[in-house]
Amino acid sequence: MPAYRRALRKLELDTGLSVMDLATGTGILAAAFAERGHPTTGIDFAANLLNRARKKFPAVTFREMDLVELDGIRDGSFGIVSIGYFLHGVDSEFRKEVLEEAARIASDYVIVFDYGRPGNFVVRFIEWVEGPHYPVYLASSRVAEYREAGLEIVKDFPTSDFGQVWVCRHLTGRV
């Protein structure tokens, strides 16, 4: 959480905005926007990450809802959707159509943090454990990948030694 709540300090988003965070988990990134005052709604399937989510940020609206379903929710009806270390663990394809939602659901931004460079042995190891997309992830470009998915990166930085965040716009300059 420190390091989202850096990231955030540092792009001074405007705390108006709505977040939609998609893969929320236990919802720590939708915690620390909600800890900056912004309406905050995490999206998981797991209903047990969810529960804890609850239980420990009262603050953020928690639903539970898988990201194949995300056509059910109206374009444009978050100022930001936010996306944390979730792509870097499925293929391409998915990575794509999950983008192409964000932006079609964000009205403003899409702010993703994931990897941005390998990480260590640990975070290799578990990455390999879990399954063959971190290292096709860090191979691919996030640019031609975003660009794909109709979104311009505005701006980057390093988050940790391995972490990074890119906030996106619409290409077409609605966003």
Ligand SMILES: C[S@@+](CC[C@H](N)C(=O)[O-])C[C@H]1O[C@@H](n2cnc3c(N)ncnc32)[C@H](O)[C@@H]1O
Second form
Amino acid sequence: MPAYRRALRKLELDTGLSVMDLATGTGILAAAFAERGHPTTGIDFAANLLNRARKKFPAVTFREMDLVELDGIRDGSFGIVSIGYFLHGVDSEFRKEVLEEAARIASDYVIVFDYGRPGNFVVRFIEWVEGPHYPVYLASSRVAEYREAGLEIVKDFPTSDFGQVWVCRHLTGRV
Ligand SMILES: C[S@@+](CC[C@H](N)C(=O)[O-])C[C@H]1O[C@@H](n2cnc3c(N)ncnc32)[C@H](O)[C@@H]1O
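Please give the other form, namely the form predicted together with this ligand, since only the form predicted alone has been shown so far.
Everything in the complex follows now, all chains and molecules, and the chain you saw is the first one.
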């Protein structure tokens, strides 16, 4: 959470922009937005994580929802759609689907926090246990991946030894 807080402080986003945090888990990224004043909603399909998040971060609205159901949300419903440490854990097809839906739901920004470079031994071990997607994710191009989803990076910087944030907007000419 300190890394999320530091990055958001640096980004100085308009706090009038509402936030939809996808795959929110225990809600730490959603809470970092909410404490800056953004009206924030977090969604995840894990009810147990959401119950913990609701107790800890009452300022955030948490909804139980699978990311495959994002098509039920109207275009441009949220100023910002954020995705924290989710994309590296899924295959390229689902990454594309989620990024496209994030771009559609966001009116202004899609903000992704994830690995920007290989982590230390502990990180690599955890990700090895969690599945096969992390090395493939690291080896592929974020620029190309965002572009395919209709997004371009307007700002990015490291958030830790291995973490990175990418602030994306719709490609010029697309809404
Ligand atoms: C590594 S955690 C990241 C949690 C949080 N964003 C953070 O930064 O701490 C990944 C989260 O994705 C959620 N998740 C995975 N697949 C999902 C899906 N299809 N729909 C909704 N949530 C999903 C998991 O339940 C988990 O909470």
